[in-house]
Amino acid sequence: MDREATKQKYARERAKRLRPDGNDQYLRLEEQFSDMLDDPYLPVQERAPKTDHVTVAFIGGGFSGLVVGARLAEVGITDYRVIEKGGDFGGTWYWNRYPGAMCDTASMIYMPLLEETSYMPREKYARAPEILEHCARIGKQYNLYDKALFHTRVVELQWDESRSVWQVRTDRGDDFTAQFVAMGTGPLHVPKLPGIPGIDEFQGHAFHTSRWDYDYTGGDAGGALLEKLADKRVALIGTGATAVQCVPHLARACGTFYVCQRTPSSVDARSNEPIDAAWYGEATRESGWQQRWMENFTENLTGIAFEDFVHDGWTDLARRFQEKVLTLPPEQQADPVQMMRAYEDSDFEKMDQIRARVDAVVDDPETAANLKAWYKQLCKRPCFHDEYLQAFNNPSTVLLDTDGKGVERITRNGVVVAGVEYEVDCIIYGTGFLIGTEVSDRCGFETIGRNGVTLTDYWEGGMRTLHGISSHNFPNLFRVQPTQGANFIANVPHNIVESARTIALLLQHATDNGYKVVETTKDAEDAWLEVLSGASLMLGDPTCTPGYYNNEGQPLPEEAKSYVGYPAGAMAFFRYIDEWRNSGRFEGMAFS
């Protein structure tokens, strides 16, 4: 491996991508192609709006929504409401059907509450059909069916100051007051398109991942056959992780396929497989055993683990770095300068053997390069799966490699590549979701606090919050999500839980002793970004190719600054945040 020449191949590789647009390259599908939004999964019910009240409100129905209203039910505060723009509860894993979806970190510390409601899932990694029934479960077994509103819209969350209370406001004119409202928007539910020359003039049809429409397609999520395309050119943009997974299911369908890409993705062996029951029974037998687990996940990939539960790519990147570590000279070994090298190395390594797979797993030599990722693992997210590479030895696949550039053009019949009209009957965007933008801007409305002070504005300097939860001036109002707390983006899972127990303690507390305003104080929101202040920034790595987790590879905005985690590590604040709740003090809080 020679270094330098692997440093200047992945600048390269990077400057053909840059782009001066940056996140405005994509479109929003509200904008141009709303009907894109419609879901064709489930009908959307009539009711007549609400307006009530309720002791908590949840906004969304993903897995925040659904740990939240479980530990809350354990404390015994069962009045809960939950508001999904779904037609049920899942979140994410509601709208992503698409075949081949599942998770890319092991169901064992993936799939929430697997102790409590007595789950074994069916393989390392589930499969999406899967996870969504355990949604379904987990809502059925803590009654949250009884009171959400599925296929609504929070339009607008008001603090009612005369009253204590939150009023929201919604796309089915409900109109209700909560005492304490929670969120857990998350960042992969707003759908986004390529902003390429010409969508809008395509005759064809086409579709984002997110809404996968069966009924031209054929198949299901369950994996059968798409047999309806076997008499169809089909393009699929985007060959990011969502591709990764559904491009062996279009690969054995389509008459012809075309991928375009504009940046490969790494992808590693996954190497899954059935869960064995007996197994599962010995590694499950100890009351406590998921919450080790996802500790013993997050301790390996911060260092400080002796054994390996979970044994997938995620530890195995890991592992490696601290094997190069301990290669180092004892006095080495704390040189923050040496520790990126060595890290540096290990990825290099790691890349190298990636790129070395494809070689052997592709037929074509040319279509092999074409499918190598140049840049560090972490660049993006990384991706595991064993048919993916396999896909394009299929005579009907056709790599469209676009040499960084991507589409340049949709025409009525088809996408044109380096020059090159492809007619083709249906494009595919395996696109994603908007990230890098304003909260507000995601979420769909605004937050009006106290003496209408809205979050846009409060949070215009960057994030304000105490342990990510909560922010001054937005009294009774939670947030379940990873910054300015671990900020762990390997096993978000992980963050949802331990969030879900801090809120479901501090509203028990509150509950139990009559407050009715439970609110974060300035001064211990100022002190916590005090602490966050020497935390290093994981997002926006210069030399990494554009991306999401890079702004697109433009600089990043001041307030990014503030999108940071403790600066002691993701385990440190798991075991912060537990002595925290736990000592009953809530320090930082004010109840009244």
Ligand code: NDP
Second form
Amino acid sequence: MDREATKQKYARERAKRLRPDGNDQYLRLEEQFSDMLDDPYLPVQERAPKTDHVTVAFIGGGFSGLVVGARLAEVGITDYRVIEKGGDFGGTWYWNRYPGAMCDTASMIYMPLLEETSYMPREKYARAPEILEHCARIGKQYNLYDKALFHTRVVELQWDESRSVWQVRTDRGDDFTAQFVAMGTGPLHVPKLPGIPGIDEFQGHAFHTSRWDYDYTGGDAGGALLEKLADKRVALIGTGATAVQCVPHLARACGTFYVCQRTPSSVDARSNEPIDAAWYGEATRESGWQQRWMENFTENLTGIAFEDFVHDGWTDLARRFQEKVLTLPPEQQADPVQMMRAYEDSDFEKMDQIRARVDAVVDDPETAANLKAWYKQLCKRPCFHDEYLQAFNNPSTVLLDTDGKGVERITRNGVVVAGVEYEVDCIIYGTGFLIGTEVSDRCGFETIGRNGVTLTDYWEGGMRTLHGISSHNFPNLFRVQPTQGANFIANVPHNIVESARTIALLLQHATDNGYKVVETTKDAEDAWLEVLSGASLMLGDPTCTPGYYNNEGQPLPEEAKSYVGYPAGAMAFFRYIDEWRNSGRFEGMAFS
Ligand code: NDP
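With the form predicted on its own already on screen, would you show the form predicted in complex with the named molecule?
Once more the chain from above appears, this time first in line as the rest of the complex follows.
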């Protein structure tokens, strides 16, 4: 392996993709393409607006809203209302029903509350319909459906000082109060389109992958053949984690299928397999098994595990790095320069393997060359799939590689790549979701706290929280998200189950003791930000190819520097927060 030559190749490929407009290259669907945001899965049900009061309102009906609801029910708080913009529980799994959608993190650690619901996943990596079913299972088991408001978007959240409640307003005319509000609105839920010239001129059919139009394509989310595409010419724009999963299905079905690529994904083997019931029974015999599995995965990824329960692409990546470090002489094993070199070496080796796999699978040498990813594996979401590369051997599937430039133009009739127009009947946008925009934008509403302070203003220049969960000036308000906590991105549900426990114990303490208001003190928030100031930023590697992990290759805005986790690592945070909430003192929170 020639390290220097590889680094130079990475830099050249990155340079091709850098654009001065960064995130501004994307279009919001709300503005010109709002019909592409409509829910294609369930009709909106008429209902009267709510003007009542609930103990806890939760914004977002994905895993966060479900797990918090379950944990609150366990501590006896059942007056709980979820507000969700989709037509059912599921969050990202409600919207993302494209063919082939599945989870890349092993189901035993990814699907929450398996132990509580006594559910055994069917496969090591669960498919989207099974995850959606599981969301409904949790909703039913914990009676979360009764009060849920679906197809409802919060438009404003305002603290009412005189009554010590939150006033919640929605786009369905609801105007109700809640003593406590929590939210898990997810980082990737507002679909975006590429700002390709002519995008509004296309006369054929078009949709975004997160609103899959099965009426047009035929087939279903379970993987049935998209039979209505047999005589169609279809272009898919994007080759990210979503595209990797739907390409094999489109390749099987379309008359002609063009895959428009700007940057190839790194695609390693997935090796999915059914879960064996006898093995599962044995692995899950002792109570608390799922927590132990989650912790084992996190320990593997943060370098402190002796065993690997999960055995997947993520733990493989981590263990390779650890093995490389162990080959260093003992005196170099704690030297940051040597550690970085060991990390780079293991990454180069892994990426070489992934590139060699392309040559081994793809028949046409030019297509194979264009499908190779030239960047460090964690510059973009690593992908794992056993049919993606194979799809390019299908004679009706054509890779339109744009050499890092993106689709040049969209016309009335199709897409233009390298000066050639390819006529198509349908364009599918696998172009991802907005990220890195204003707080109010990301949540879709403004939060107005004590004395009229907006969250956007309070967080100007950076996020301010205690443990990533609550902020001064915003009493009785809790967030479920990883930043400023464990920041453990490889298995987001682990962050969620921990936050849900913390919130449940806090609210139990408040309600048992008759407190109406719980608020993070300014001192505690400042002290936590001081702790976090020792953390290194995971985002924004300037040597990486542009993408949403590094602000499209542009310098990070000042506020992004606050998007860090506990400096001692994810597992250390989970241990710390467990002690904090179980002490019963909830240091840094003022109860009144
Ligand atoms: P991404 O943002 O990852 O990918 C968008 C794609 O669109 C990229 O390939 C991008 O190219 C391409 N693109 C954007 N503009 C243009 C253009 N002008 N011309 C051509 N191509 C263009 O979105 P995804 O929906 O794929 O994934 C989002 C995230 O969702 C993932 O990163 C992952 O976190 C999650 N996810 C997880 C899955 C799982 O666990 N199984 C499955 C699917 C998604 P470029 O790379 O050059 O920017």
